[in-house]
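Quick heads-up: it's one chain on its own, the form predicted alone, in structure tokens.
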Amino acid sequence: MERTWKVGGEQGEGIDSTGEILAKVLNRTGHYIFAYRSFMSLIKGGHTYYKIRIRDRPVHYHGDQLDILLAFDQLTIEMNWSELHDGSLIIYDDSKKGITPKEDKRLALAPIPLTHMAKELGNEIVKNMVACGASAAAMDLSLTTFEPVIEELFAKKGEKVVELNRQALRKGFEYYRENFRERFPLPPRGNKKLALVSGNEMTGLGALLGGCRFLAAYPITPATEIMYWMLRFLPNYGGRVVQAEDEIAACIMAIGANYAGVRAATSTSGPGFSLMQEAIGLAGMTETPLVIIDVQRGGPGTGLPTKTEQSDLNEMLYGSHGEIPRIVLIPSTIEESLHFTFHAFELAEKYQCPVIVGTDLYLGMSKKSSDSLDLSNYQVKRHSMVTQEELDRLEKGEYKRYNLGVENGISPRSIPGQRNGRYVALSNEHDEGDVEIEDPDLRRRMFDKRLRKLAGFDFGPESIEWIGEREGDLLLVCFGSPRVQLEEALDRLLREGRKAGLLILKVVKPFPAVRVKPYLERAKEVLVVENNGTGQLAQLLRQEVGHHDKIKSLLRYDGVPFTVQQIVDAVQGEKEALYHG
């Protein structure tokens, strides 16, 4: 069983407050919402709008329908009218001129004078309280369990303000039962105390699990939330947050940090990263570990800054100048956000080279109720490093910090303070120690040891995740967010007899074309969804793997998230027009 609840009206009149509060409300009943924003890159003004999904088990996607329809203006109704279905209610603010839902059997209607209500209490901004009332009736919610979000929101601004909202939840309750029959009882709730968690926030749990002690990043969406996190709870750590002059410098001084020892990161979406490129070729070229995050969004140049996409595949894969080891991870959950951040400075550290953690605004932003994390196995344990002991043993001067004999191309490297231990990260080719050098065989040498580092790289069984028929004629693939849609796409198809299964990448770069390979060779035909407009993974796996013949592609590159109705008629050929050969 489940329920979909969406407000929308324009920029500025308190959406997304109206929206929080009720996911707050649901999710600490004990129900498992999933809950997304769309909004504008504007202070106020355009249509914005926040959707939550409420089901009697985990839910990871907002949902392709909608049960109720909260509308502070006009153009909410006429955008989001696709979404309802036969029994849908719209409740929309009748105080204002303009707006007036068009007659429809199918559907019910609740006009509520929610402005005027709000100002016979005092105020005019309290329309989003009388609202949440509203929705509360309709959905029969108990006011009780507002209380404590009330408090917990009003209480700094005093006790008339707390009071304030609590009187217009009230009226709009009232009002509603009143006033109207329509009732969806929300879906039955367990009693596991749940936590709500975006994307952003599982990242900036995961680095600091990972032992993330300094970030310096540069404020942009959808990132920045990344930072705001670790402003917040890394100082109770011992770490720092810098917001820096601009994406240049925030990666540059993310890599002086891990030169002197500390594990450190930068987050960024795709303008910030592609300021960062030459900054990657100094880590590869020192050796440096380097932890990247980006989050990204509709491109290019400024684009879309508020709408997700999934087009930095490529710049993650090749960006930067010259050649240097790179591994890229993309998480497709909200909790693997965590998890792979987490090992992201693990390998970091492990290789000596950047990792970049590829995650997207949907996955970002969005918000889900999480059952409670074994957060136990995750053990930061230092890797490549020069000890003491060991420097001590060498004569002065004798260290190699980039010592040609190791067999795995990683020389252990030292951090500044240990004796014996000094040397120069130098951003030209240079020889064992760290004097510059042109020298064509130990250029081919030193270059030859960078590479060898990934040769054998291979993350394992996580690199992939399988799901669905084995032996299926049909094979979805995706990486990032839209495998949530995706998994219900599939669900649907194999209820109705068809033989399909989902390969999701984790891992893009070393490329796991080993573990993906007899999945694409089993298929009969494989279709590469992903939200972007030239196909970069489908690319990527004709690259890494062929079966030219095989790859078609499902692209979306609006700015807005698949739905699960649109990939079942893709795959059924019911609109062809999507397919891209």
The other form holds:
Amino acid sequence: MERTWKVGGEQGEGIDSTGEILAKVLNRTGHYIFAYRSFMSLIKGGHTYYKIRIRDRPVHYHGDQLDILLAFDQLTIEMNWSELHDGSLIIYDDSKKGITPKEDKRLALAPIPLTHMAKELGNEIVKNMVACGASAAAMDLSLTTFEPVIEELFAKKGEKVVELNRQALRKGFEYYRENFRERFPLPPRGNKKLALVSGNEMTGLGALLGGCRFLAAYPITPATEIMYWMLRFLPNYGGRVVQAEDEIAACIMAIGANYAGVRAATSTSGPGFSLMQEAIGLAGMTETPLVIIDVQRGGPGTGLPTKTEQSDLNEMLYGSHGEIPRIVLIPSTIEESLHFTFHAFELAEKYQCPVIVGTDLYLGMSKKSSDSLDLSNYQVKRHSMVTQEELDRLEKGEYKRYNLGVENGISPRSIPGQRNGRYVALSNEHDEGDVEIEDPDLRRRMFDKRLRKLAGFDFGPESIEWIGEREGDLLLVCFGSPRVQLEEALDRLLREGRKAGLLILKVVKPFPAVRVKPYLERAKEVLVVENNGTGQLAQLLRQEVGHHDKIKSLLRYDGVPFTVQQIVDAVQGEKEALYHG
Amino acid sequence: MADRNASMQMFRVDARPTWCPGCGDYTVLASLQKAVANLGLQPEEVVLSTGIGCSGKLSQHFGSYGFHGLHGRSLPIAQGVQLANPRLTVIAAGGDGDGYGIGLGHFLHALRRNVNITYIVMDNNIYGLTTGQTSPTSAKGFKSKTSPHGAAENPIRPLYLALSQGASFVAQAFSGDVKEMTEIFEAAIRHKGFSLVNSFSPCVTFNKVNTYDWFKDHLVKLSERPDYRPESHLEALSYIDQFGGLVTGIIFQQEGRRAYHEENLGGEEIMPFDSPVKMSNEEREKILSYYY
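Next up, can you give the form predicted in complex with the partner chain of this protein, since the form predicted alone came first?
The next block holds the full complex; its first chain is the one shown before.
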């Protein structure tokens, strides 16, 4: 059982806050929700929406359909028409001239003078509270559940404001009750206390738990929220955040801090990530740990800047000049954003190389109820470092930072401040110490040493996840956020008797070919589903495991996340045109 | 003096510098070694970050911790190091191309943050390691491989830039004067906050205009003007103006201003560079509680 609710209007009309308030209330009352917002690259005007899906069990996707549409403008009705179904309700502001839903017998309409009522109360700004009240009435949600949320949000602005919002809420609630019959009772709720978290917040938390104490970043949607999170929490743990002048500086400052022994990171999105490419090579060459969080999106320069996309895969895999070892981790759920970001810091220090965490706008900015956040297992250890005692035992100048004698290629590093451990991190090829060299043989051996670090790298069983029929004839493959729609699509396919499975790739470099191969071998057909236009993951699969003839792609690059229906249709061959590659 | 020599020895490395004979960078290296020795610093307490080019090699020839990074990016490395561990003495060095060309943005921002680092720019008015092209500080009309008919641009004027953007320490040194350069480096390192030392460091191979002799003929020593007061911003600007930027000495110094690591959130508190802070389960639960 599920319900979906959406508010839409012009940016700047309080769409976000309307959605946030309702999401908070629903989550607090024990409902599993998933909240997704769509917005445009401007501050005021344009179309924006906030959608909440409510379920009686954990929910990872905002849903194909819509039960209640709260429309602040005409465009909202038009743009969301296709999501409405028989019996859907449109609540719209009829104090605004020009909002007129098309006549459609399938739909229920609730015209409410939202703006007018808010003005009567004394301030147009509380229009969204009137709307929340009406929505609550339509969902049979008790008003008292809003009390603590209103208190929290407006207490700072004084009791008058709190009271005004209370009144607005009640007025909307009563108006709906008195005038409309349609009710959309909510799915049964559990007794569990649920956390309402976003991917970006979980990335921040993962970084903090992973020992990150320095973040340098440049503001960029949709990654800025990570910086906000770090600004709020890091100082409490002796950490520092720097708003750098650009992404080049941000990334290189993080390398500097890592060199000085503090776990450090930068967070960005595609365009900023492009600027960091040079620095990735630097971290690899100097064997300095570095964590980069890339919250992917369309990006100015190449696409739709505020829409989700998974188009940076190749950049994460191959970006930067030269050749260096690197690790690329891709969380596929909001909770995994924490898990993989935590491990990014461990791995970066252990292997002394750049680790990239690739999330995306959909994962980063969506919010969900989570009952599975257990933080007790995340404990940090220091890795691959030389101790002062070890240095003291050596003769002066005997310590070799880039010691070739290490079998696994990981030579323990010293940190400025450690006696007898001095060295110069060199971006040019160097010998075992810190002397620049051009000797061909030594170059080859130093190069091999660096690449040897990851030669046998295996993140373990968590590198991939597999769901569904083991001996299925169809294998769906994805990385990152489309996993949420695919899981539901798979569910539907399995119920319809289709033999199918879903493979989710979470480590894409070094590629866990040994783990992935058997699944591709068994499947008759492989459909790779990704949010980009050229099938970057499909290309990677062909390169790493072969099976070119089996692999097909389902691609979406219009800025809109996949829908479950789209995936099911594609699999059932009803929309052949959606296949590419 | 014996102690000082021993101490200077600590900042020497075995590998011989690869600069051309007569290069001004030798003096910068020697002066810097002397300055840190005079200040009683230990090699493990100092980090020298450099970019690319002839100037970039300074870190390789200096016996402290060092980072030879990317062209124009010595300052972001230095800032990361300084903010991670403010107990370290952090020096960034680069050339005029490195610092005022590709790295100009970083220069202005490190300066306005007032990060506690000493920034030495080895200014030879030309690109050396790429074999003689016009640099950001080459004079208008300067002829080189990339400006065969004379440079069309006005040069970057680092002293004006630094002063106009509120630098708390601005100085200029000359490789033909080791004694003064050493004194300036010492003062710059002692200064808490961002210190710029623009150091004329002639390129004997490619720059046949701005030679040692040329500098000797043109430079004016502020120390020979007993009335000069480095605490006056206006006086600093007027001297630079009067002598076309060709002065040496401490041009401006503002005392008492808080450095960036004291202003930025973490405050004076030094980050745990030995080990990340362990977090108790209570603390973990407290963070989570924000999301319920």
